[in-house]
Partner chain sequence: MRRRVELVDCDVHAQATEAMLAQYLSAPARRLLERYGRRTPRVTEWYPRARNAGMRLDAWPGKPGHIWGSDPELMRAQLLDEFGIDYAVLEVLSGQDCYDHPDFAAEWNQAINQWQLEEWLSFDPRLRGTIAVAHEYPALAVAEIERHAGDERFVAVLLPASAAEQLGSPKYWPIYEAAAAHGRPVAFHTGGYVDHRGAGYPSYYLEYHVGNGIVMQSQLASLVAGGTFDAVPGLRVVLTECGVAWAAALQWSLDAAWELMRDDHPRLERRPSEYVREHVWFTTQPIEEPDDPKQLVWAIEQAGIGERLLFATDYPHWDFDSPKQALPRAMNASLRRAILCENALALYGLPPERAVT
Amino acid sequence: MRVVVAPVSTFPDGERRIVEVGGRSIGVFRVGESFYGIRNRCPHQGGPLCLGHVLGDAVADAPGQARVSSDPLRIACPWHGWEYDLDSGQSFMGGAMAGVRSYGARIEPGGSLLDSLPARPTERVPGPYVAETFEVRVEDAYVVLEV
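Coordinates for the sequence above, one chain, the form predicted on its own:
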C-alpha cells in the first residue's frame, strides 16, 4: 500500500510526520535529503518511539573538534531511552540498561596526548529489539510511504 505523506516542499529538513496507516502509527522523518519510516511503537515497552530525539554519534578527530555524525542515525524512545537505527530498526543499548562504573577524569594539555587516544569503537552492540521500518521515497515531488 502506498501512502502520500506530504509534498516534499512542505516537509523541511529535521521534521517528522506521524501518520496512521491500516491501524499502525508510523513516523516519517526527513534528515537532509533522506527520508525514513519507522513504527511509532517501541518494541521494549510500547512507548511512542517517534516522539523521541533523533541522534547521531558525537565524534572528534582531535581535541576541540567535536561534531555530530549522521551515520548511523538513531531515535531514542522517550520512555526509557532505548535507541533504534532509523534505517534498519535495530536496537542498541539504551537508558534502561544497568549503570556502568565511573572513572575520574582531569584536564591536561591536548597536543601531547593525541597519539595516546584510545581507538573509537567501530561498532555498536546490537540490543535484543528491532523496530519495524518502512520504505519512504520521493515520487513526483511527494513523500510516499510504502506499507
Second form
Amino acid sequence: MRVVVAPVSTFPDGERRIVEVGGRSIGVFRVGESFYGIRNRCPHQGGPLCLGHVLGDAVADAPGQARVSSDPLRIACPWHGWEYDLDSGQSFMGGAMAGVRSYGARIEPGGSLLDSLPARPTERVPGPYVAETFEVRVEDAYVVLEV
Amino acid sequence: MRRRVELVDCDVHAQATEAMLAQYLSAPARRLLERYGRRTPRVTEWYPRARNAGMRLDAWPGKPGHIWGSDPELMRAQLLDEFGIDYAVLEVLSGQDCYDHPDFAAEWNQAINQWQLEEWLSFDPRLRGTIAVAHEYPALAVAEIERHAGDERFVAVLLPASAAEQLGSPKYWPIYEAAAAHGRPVAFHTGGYVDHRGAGYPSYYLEYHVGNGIVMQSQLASLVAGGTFDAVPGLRVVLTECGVAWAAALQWSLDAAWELMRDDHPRLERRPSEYVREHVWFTTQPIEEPDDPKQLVWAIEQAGIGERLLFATDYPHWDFDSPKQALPRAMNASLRRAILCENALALYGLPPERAVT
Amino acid sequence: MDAIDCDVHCAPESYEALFPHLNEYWRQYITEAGIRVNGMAHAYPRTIGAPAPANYPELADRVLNRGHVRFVILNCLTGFETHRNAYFAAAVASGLNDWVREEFLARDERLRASIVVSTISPEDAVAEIERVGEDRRFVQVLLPVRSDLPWGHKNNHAVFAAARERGLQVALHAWGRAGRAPTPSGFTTTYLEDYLSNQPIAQAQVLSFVSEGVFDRFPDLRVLLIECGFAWLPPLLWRFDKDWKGVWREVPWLGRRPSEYVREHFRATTAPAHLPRDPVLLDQLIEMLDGPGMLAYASDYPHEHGDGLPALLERLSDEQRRSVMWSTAAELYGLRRDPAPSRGA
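Got the form predicted on its own; could you also share the form predicted together with its partner chain?
What follows is the entire complex, opening with the chain shown before.
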C-alpha cells in the first residue's frame, strides 16, 4: 500500500514524521538525501521507537579513545535505549573495537605495553530484536511510504 | 460500578521541581534555598544518566514549569490509563540524597508530602503516596510520620537505600518503630548518598547503575545482622528498585556465615533467611533478564520470595518496565498474578476492588 | 585426586622475620613506631581458624603433608595490613616477597606464590613486579579486593601491563587495608557483616575491570577472585548485561556483552562456598553459572568458612570435578604435574 507522506520540499533533512497507516504507527525519517521508514514500536517492550534519538556509531580504538561516526544510523528507543539500524531494523548491542595496532608480546626498552593494542577485531553484536522497516522513496517530489 | 484489581504499580516517581516544593516552605527556608541552594549535589551530577538523560523521552510534558513526572495529567494518561493500572504508589525522591540542616530537612520533607497530598493524591483515586522523612534526624522523621499516619492514602514510609549509617543501625530504629506502629512498611528506595568506600568510586553510570543491586545486598545484610527485625518485630521493608535475583545468594551467604559465627549475634534468634522471608518485600523493576528466562523463576524460588515480589514500572525513568512485557512468559499465571497485584494488595491493605466511573 | 590449592596463607609472626630483608632505616622505623604484624586480626578473629603458618615446617606439617596436593599457591596478606606510608608499603612488599622465597619457595617444589605489591602506588607495584616477576615460582600479583579506587581504573593499568609482560595473572583477595568503611553507608558493627562485605566489594571490582576495558587492553589477563564467594555471579551478570545494552555508549570499547568478558577472564576460588544444601538448587546454580568452569579449588587454610563445597562437588561429573580441583588452576598458572626439572629462579 502506497502512502503519500508529504512533499519533499516540506520535509527537510533531519526531520521525522509519524504517520498512522492501517492501525500501525510508522516513523518516516530524512537523513541527507535518504529516507527511512521504521515501525514506531520497539520490539523490546513496545515503546514508541520513533520518538528516540537518531545516532551514528560510537567506536573506540581503545578504552577512553572513542569517536563518533555518522554511519550507520540507528534509532535509539526513547525508553531503554535499544538501538536499531534505520536501514535494516536490526538491533545491535555495544560497540566494536577498531583494533588497529598489533599486540606486542615483548616491549622494547623505553616502550610500554600500554601503547599496544589487541589486534583482535570485533564484530558488532546483533541483538535479538528486529524492528519492522518500510521502504520510503521520493516520487515526483513527494515522499512516499510503502506499507 | 466496581472492578476487580489486577495491576498495582509499586514504584512510580512523581518528580517535583524546586519551585513546586518551595511554595510550601516558610519564607526563611525559601530564602535559604534561593540564595544558597541545597548542599548535596544531585546524583545525576556525579553519574550522569548516559541514556536519554535517565528518562523516558516521551514522558516530557512540554508544559511550562514542568519536567518529567511532574504533571499528573500526563502520568494519568501515559501510565495509569494506558496500562490499566489500578493503584500506583508514588515515591518522591526529592529528599533522598539530602544532607541539609535539620530544620530545612524537616520543612523540605513536609513540602514533599504536602505536594503529594495536594497535587496527586486528591487528583486521582488510584494514586497512593509514601511519607518522605528527614531520615538522618529520626525525631523529626517520626514527627512527620505522625503527621500523616491518619491518612490511609500514604501507604508506606520512604527512606533511601544509602544513608549516613547502615540501615540496620539503631539510629534509624525509631523511624521503623513509628512506621510499624502505624502499620506502614518502610520502603528503601535505591539512591541516597552512596559513599563508595569499599571498592572506591566507580567511573561510569553503568557501574553505578548495576551497583544499585549490590548496595542493597549490604543493606539487607545490615538489617538482618543488626537485629533490626528482632528489635522491631512488626517491621516490614520494601527493597525498591534494586532488582530481585540476588536475594537467594545473599541468603545462602547470611545463613552460612551465621552458622559459623552465631556467637557474634546473640540477639539474632533465628536463621537470617527466615527474617528475609518474613519481613522483606522487593519491587521488581529493573527486573533481571537472563538469557534463559526460567532461571529468573529459579532465582525467585531459591530465594523463597514469590509472595514478596511487587510489580513496579519506575515510570518515568528510562529503564521503565512495561506491565505488558516485562515479566517473562516463563512465569506461570499464579506467580504472575501474585507479582502484578496480589502481593501488593496484601502488603498495603488495598481494597481488591475499586470503583470506576 | 591430585589437586592445586589456590589459596593457602602464610604470614611472618613478626616484622623481625622480615628484618633480614629490610634496610636499617625501616628496621628502626618499625621498632620506634611499635608496628606489629597483627595477622589481620580484624579480618580473621582467632575464634575462627588458626594463625597462618609462619615457617616452612609449620606449613609442611599442617598443609602439605596432609593431603593429595600437587601445588599450593601461597598468599601472604601481611602486605594488606600496611598503613598509608607509601614507602613503607613498598619496602614491606619487597621484604615479604623475599621472605616467602627464602622461607617457603626455596624449600619445596610444590609451592608457588603471589607477588605482594604496594596497594597505594601503582608505580611501586610495577617496580616490585619488575624486580621479582621473572621468578617463575611467582604465578600472579596479589591485590586486596578493597581499594581506594576500583582496580579497573586507568590509574592501575600499568600494574596489569607489568604483570602480563611477565606472564603473570592477577588475584583479588578478600579484605584489605583497615580503616576504610566496607559499605556504601559506612562501617559495619559486626564481624559477620564485615566478612560478607567482601562479596559486594568483589562484585563492584568485577564491574570495574570489565567497564574500564581492562580485558580489551590485556586480552590474556585472568583475574582470580580469592575468598570472595561466587554464587552471586549469575544475577550480577544478568543485570550487568541488561544495563550495558542501554548505556553501552558510555563504554564503547566493549565489543562484547559484559558477561562474556567475565566468563572468559574471571575465575573464583571455592572458599567460601556459601551454597544451598538441596541438590536440586545446587544443580540449578551450576547451570546458572554455565557449569563449574570458573571455579578453582582453594582450602583457604587456615581460614574457615563452613563446609559448602563437598555438596557442590558431589553434583559434578568426574571431569567437572577435575576441572575444579586441577585443570582450571593449571591452565591459569601454566602448571603441569611433572614440570621440567630445570625450572626455578
